[in-house]
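In structure tokens, one chain follows: the form predicted alone.
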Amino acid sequence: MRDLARAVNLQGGSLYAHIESKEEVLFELVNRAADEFLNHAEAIPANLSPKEHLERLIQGHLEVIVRSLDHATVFFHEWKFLNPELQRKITARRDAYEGHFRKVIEAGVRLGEFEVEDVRLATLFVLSALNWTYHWYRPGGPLTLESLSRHYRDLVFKTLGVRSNRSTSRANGA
């Protein structure tokens, strides 16, 4: 807290005047990167096919990782130091979360565009596989976000049986 008062030009003690708790501050910090995930997700049009729709919810789930990677690593790891009202809370925004994405495998399977037997668990390998990138994702590093999510969408759709993943990436120039 001190740190905290410190670069924001207060004394440590004044800082209480503008916040009730450490806790606040965690809760802001979370709430703050739930928000950007389910706005990346809230954003996407609705009348894309579930691939696309898909490489969209990829693309903007990288995107707010590498953007924003201290807030990300605060949202992942550390909201579970929250009280159990607040990690209700946030656990119900990642519940909404979780739900754009397995509408959309629901969607894929429906429609032959992907092959899964499970999609709850589908969707809980892709969202995995997602999160864990703000433990090894560096800024500056060789991936830029174009090719982070590109890679990512390939296995992505590998995993989900998508067979023409190749002609996708092509077309796409990628």
Given for the second form:
Number of protein chains: 2
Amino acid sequence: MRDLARAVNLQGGSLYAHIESKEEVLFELVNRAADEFLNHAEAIPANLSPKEHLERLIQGHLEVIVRSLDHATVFFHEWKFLNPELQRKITARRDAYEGHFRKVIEAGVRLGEFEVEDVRLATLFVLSALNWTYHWYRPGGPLTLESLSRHYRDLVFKTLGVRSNRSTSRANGA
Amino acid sequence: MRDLARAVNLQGGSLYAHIESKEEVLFELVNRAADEFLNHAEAIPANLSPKEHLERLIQGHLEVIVRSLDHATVFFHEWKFLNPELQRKITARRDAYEGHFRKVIEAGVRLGEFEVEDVRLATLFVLSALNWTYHWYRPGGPLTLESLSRHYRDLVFKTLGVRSNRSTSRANGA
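Return one more block: the form predicted together with a further copy of the same chain, after the form predicted alone shown previously.
Now the complete complex, all chains and molecules, led by this one.
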């Protein structure tokens, strides 16, 4: 309980005063991790093209994972240990987050920027590839976040049938 | 301990006689999961083209995950709870398995079947996308293993810059 109190920046005593069970502390941690992912996604300007929008989503997603590997683990795994009611709250936020990716891929297909057979499966495939990063990425290693983001953006663009990802790459000075 | 004995098909008593610690039981479980993945990969005929070979690797990988979600979870996560010596043994098998994917992608690039900028990152990206399946796939749901495999093969082929994945699809009667 003391470890959890430290993790949420509270004294052990005041933590007990505020929060009734370990499960609520876990919910708080998972929910804050959800905030990190969602804040990034919601801060992206609405006037971008689907390609530009998706590029920002990829960068933000990898940044949250790489900068806070612990929070990513909590977001991806620990929510399973919540009771059904708290799990539903988190699932709704996870769905909302996944929705950011799905909607931009749908928009890209509609505007002819992406060529995708099944948007739902393509979204899952892309998010899966990004999520797994927390298993193998080591901050401080030879692969910088910037280089990872650029490579993964190019791979996602290929997956989604974008033809001119090289020109985007140059336009952004990468 | 009784649960573990059941999981490895042994009586509680004989389990204690054979295996010294819970850690060895865990090692046994992780190692058997590794067998499932590696057996599939090693059974693929050597005379296939990189594209055909990769298609078999994808099918086998998804089949092991979907048919035994528990084993996949053990293989992907529980090995982290082993001691360093046992972890090294599993890491060697994980690396060998990843090597099957990396080598066939390398061969595809060499033969001009695939167009990939960074083979290591492309391999990680593809395996990540496949691995995450155990998080969301529900056996008995509307998406069959066959349909998932076909869609994911097409997405992987696009990721790796294969141009003619439709023709492969038809040649296999999919």
